[in-house]
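One chain comes next, on its own, written out as structure tokens in the form predicted on its own.
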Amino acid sequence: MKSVKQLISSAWRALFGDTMRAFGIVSVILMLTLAIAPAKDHFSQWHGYQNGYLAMIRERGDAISLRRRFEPGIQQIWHPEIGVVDRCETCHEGLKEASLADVTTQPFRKHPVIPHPLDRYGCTICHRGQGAATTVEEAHYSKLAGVDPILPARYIESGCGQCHQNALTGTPQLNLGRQYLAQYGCVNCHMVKMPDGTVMKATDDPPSLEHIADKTTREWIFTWLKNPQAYAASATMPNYKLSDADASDLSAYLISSSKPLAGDVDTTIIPAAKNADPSAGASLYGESFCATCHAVQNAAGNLVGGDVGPELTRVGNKVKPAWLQAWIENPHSYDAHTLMPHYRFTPQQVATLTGFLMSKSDSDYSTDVHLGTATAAQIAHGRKLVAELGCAACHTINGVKKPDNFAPDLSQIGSKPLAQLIFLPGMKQTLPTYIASKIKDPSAFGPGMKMPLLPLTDAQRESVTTALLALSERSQTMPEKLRIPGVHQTTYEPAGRAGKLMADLACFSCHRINGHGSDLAPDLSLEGSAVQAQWLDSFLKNPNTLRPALTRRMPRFNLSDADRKTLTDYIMVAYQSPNIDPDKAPPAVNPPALVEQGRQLFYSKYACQSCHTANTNTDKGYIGPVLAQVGTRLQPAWIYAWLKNPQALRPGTIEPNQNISDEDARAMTAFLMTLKSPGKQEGKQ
């Protein structure tokens, strides 16, 4: 112990003896620490990478510019107003040269085209991870807390969502995960409130079940319940595994807590007529276009129709004929916030169609099931099952109040801290990883979980876990003007005559009109200054084909002359455009010359037999409407006002704006208003 002590002493006089050695000792050991820095950013794996990228570039044509653009040393963006620091060009040196399309080797290939500059935005908001790192590995896969590991490529439009509330072209993944979201009744459990403040709502429509047992059998109850799958192919409703006796104990109450529905059990059933052809059920359907709304699978085995309304392959085992006939002839008397119009069938009609229904069934379904008389114990197990699996969620149940806070608010799931998730065994600890499991097979996570198994594809739940994924907390925190709020459905009601009669005939379950209602068929807000009253009253009596490129079509309704007056005033006063001055319209009937000039140029300068048909013996058209008889159907003032601009009196429609000078718009205003009949036109052709 002496000795060292001596041999220290002996080495701090040698090196520290005098003033002027011990000032030379520390300069040397300042410059070496001085030169540590630099030395460590020369071996860092940012400083490798850019040396790769400009090993990669020395051999390209050109690679003088590209040189030129290289900027050495850390890159940063700094985005205040959503916190974004982001090195991640330190590595990424090639995201914005266009000529690097051709590199696929990481990191240095060129990002796909975004409508946003990329050092305005930066990297992480979208894609995750911690943006201030400068290793690969605290960058990727930070463990960090508050720091998300980066977003698997397939999930990358999630990020868009926190932005945007509303459907992007560029996003179809992120649109489609929200429609299944609302469609598959999954906000009828969970709260997702969107960063705009609304509360996304279901569009799945689940039916009332206050009167089930005039509707169905307590039979065909147990084998839905059992599969809904297995009666129709297009279900959304869930399968929740029910035990045999789950799901007869659950019928049970549900036939028990049935009501009768006033003059449902009086309904006395009309006969078909004698000698009917066989096949004029299937022409009533047809010509009611109910397949615009219902599908039936085909011989093939595929879903042929709409889904708007539910599928009918084997409706015939399920409704009682005395409510199908009940329902056909007005559904808004069992139902009446139904989207099914009413449609005024004659009582032969009805007869027919619901024979036409009725013979819709599978002989297999549901013929082995033969439920006893319910005991007051089954009953009372089966109101239980109703409130532990939450069916008054989506159902109305008599004697069941909805649930509030059912299932867990979704509305930050997306930034959903990893220690408070349970993962199974094996499972990769990601976030993405655990909702798309947890979507999967729900009952994987503990055998008291209430949350069913979905019908869904692995497309499908890939969609919604990005839709999720995008509900996170930066998504609420995100400045105002930054963000693009959706499009919101209004509360706007029609008044009057005539507003009952839209209500009847459910226009809102195709139409959407000053803010309420579907994007199924044309927005008629504005209907009043676009079409002439006398083709109005005509369409409503008799609807014709505008797009034959379409299949879905608006069915006759047959109203009454006074009905149909009672609609055309109200809409030719309601609906009408701010933006159009009849007074200033074009003239109905104009010089030949002037409608010989507009055919010229309907024809050769703006070419808009490419998608529309003037004339059905020539033109081939299909994309746009028919526009044959369009001097019949349409205004002048809207004609014209809709060349000078179409966005702006319907925003979002493919027509494009070609910026129509006010000579070539009267020009073909006064062209299309000679077009009264097919195939006919008063100028020369």
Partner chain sequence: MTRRPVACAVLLLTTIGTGCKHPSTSSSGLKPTATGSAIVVSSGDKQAAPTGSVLANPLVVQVNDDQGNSVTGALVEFHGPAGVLFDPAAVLTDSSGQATTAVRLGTIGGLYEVSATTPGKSHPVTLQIAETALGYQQQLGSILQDKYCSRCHDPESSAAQVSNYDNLAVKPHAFTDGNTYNKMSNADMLSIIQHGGPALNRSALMPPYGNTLSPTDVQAVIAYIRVMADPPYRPAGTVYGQK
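Keep in mind that what you see is a predicted model, and the values were worked out from it rather than measured. Residue numbers count along the first chain shown, from 1. For the two forms, the rigid core is made up of the largest set of C-alpha atoms that agree within 1.5 Å on superposition. Compared with the form predicted together with its partner chain:
Put the two forms on the same core and the Cα of residue 470 is off by less than 2 Å between these two forms. After superposing the rigid core, the C-alpha of residue 164 moves by less than 2 Å between these two forms.
Comparing the forms between these two forms on their rigid core, the Cα displacement of residue 412 stays under 2 Å.
Right, and the form predicted together with its partner chain of this protein, after the form predicted on its own?
No partners, no molecules, just the chain.
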């Protein structure tokens, strides 16, 4: 004890014995303390990477300019208004160096070309991770609870979706994901409020089940519920993995709750339906362009046709002939809001099509299902199941109210804290993995999980996950000036008799007018400025082919003369472009010299024949519409305006704007106006 005391006092004396010595020692201690910060800096991880970067660029041809642009120390991108504090460039030094394109080792790779400058929005806004961190571990991986790790590259388009609510050309995966959310009915149960304040609407149009017993049998409902994709490979109805008893009880309730359609008493089948000529049915199906909306599986197992209406491969197994006949006759009497047009078929045509479609059946499908009459207990249990499973969230069902907020709100799913998620054992504990696994197999997350199994492929699931990740907390708090709102359907409805006719013909199922409708067929918002009234009337009577390369065509409706006149008059008057003045239009008849000049320009200077056919004997262009009779189809003012700037009249059209001079456009308009249909030319002679 004594010796220790002696030791300390001797050491004290040795170090601070006199003032000079004490001063020296204190100075040394002070210097060492001051050296801690630079030393920590020197031995830090990022310093090692910066040295590595310098060593790498030293070997390269443009070392001097790379070295000049190199900035030592911690680099930071700071944008407080969007919550970005990113120090990623401290290690990722070469992000902006175009000449490092061949470098593949991280962290020195060049950033791929993207539409935004890197400094403008920082890195974490798209890549996630911890921007303020300065070690590899902290910046990239989630080690602390609730901390965002780096997003896998395959979901990177979710970053774009935080500001861009519209469909960008460069983000196909995000666009598809959003489309699937609407198309597969996700948003029927889940609320998805987009950051621009709009609520995402479903586009899957699930049928009403109010009159289901008119349409099909309990046996078919049972087999369908057990596995919808076994009936139609393209069905979007999810598989609920129901037991036989549950499926049987559900079918019992749906049949018992169904009310016969008022006035639908005539169930006599037109006799011709039974012995209809099968080839006549197939050709009527083809001529009516049913395949534009409906698909049928061919012998090779591929679906041929559109996905607007239900797949018809086994429709004969499903529907009752009397119902089908009434449906083809006029679909609006069963479902007032259906996308299917009222074709105005003759009774003979209705019978032929009914016979043809009823023959589309599969003898192996649901043969051994016999359910008999339902008991009261079965019906009661079925009703309970309808409520529990949330069937009414999508379908209209008699006696069951549409549930509100049946499933969790997904409006901020892209930032859901990890602490609120229940991961499965062995699962990677990140949000993208959770979302993707939940969609892939909801039942794995517990027996009480009501979410059904959606028929999505791996790529489709990745798209949906991308779209959901875009619904982040950041997307809700983005400054208004950065937000690009989505394009939404308007509520435009044409009025009067023409409006009624257009609803009956379901024009909006294919055409868009004033922001309402689909994009299967040309937008008709400016049609009255484009076409000649006489041509429109004859086109509605017998739609001939304008674009031979397209498989989708305008079907022929058996319209009466009066109906055609109503439609033509309405379209010619109501759908005018404010920018085309018919009074200032180039004349329809022109001197031959100008016509000849236009022909020369058409064929040599602008080489229009590469895409268009003006002379059916010599031209072969197959992309744009055939122009052989364009002089009877279009108005000269439209042709002139179109040549000057096609995109101004139809945004997104692929005909390039060739910056044609006024003089050239006038000459070509003169030439094109001479291309009349044969009947017209004869008339002139």
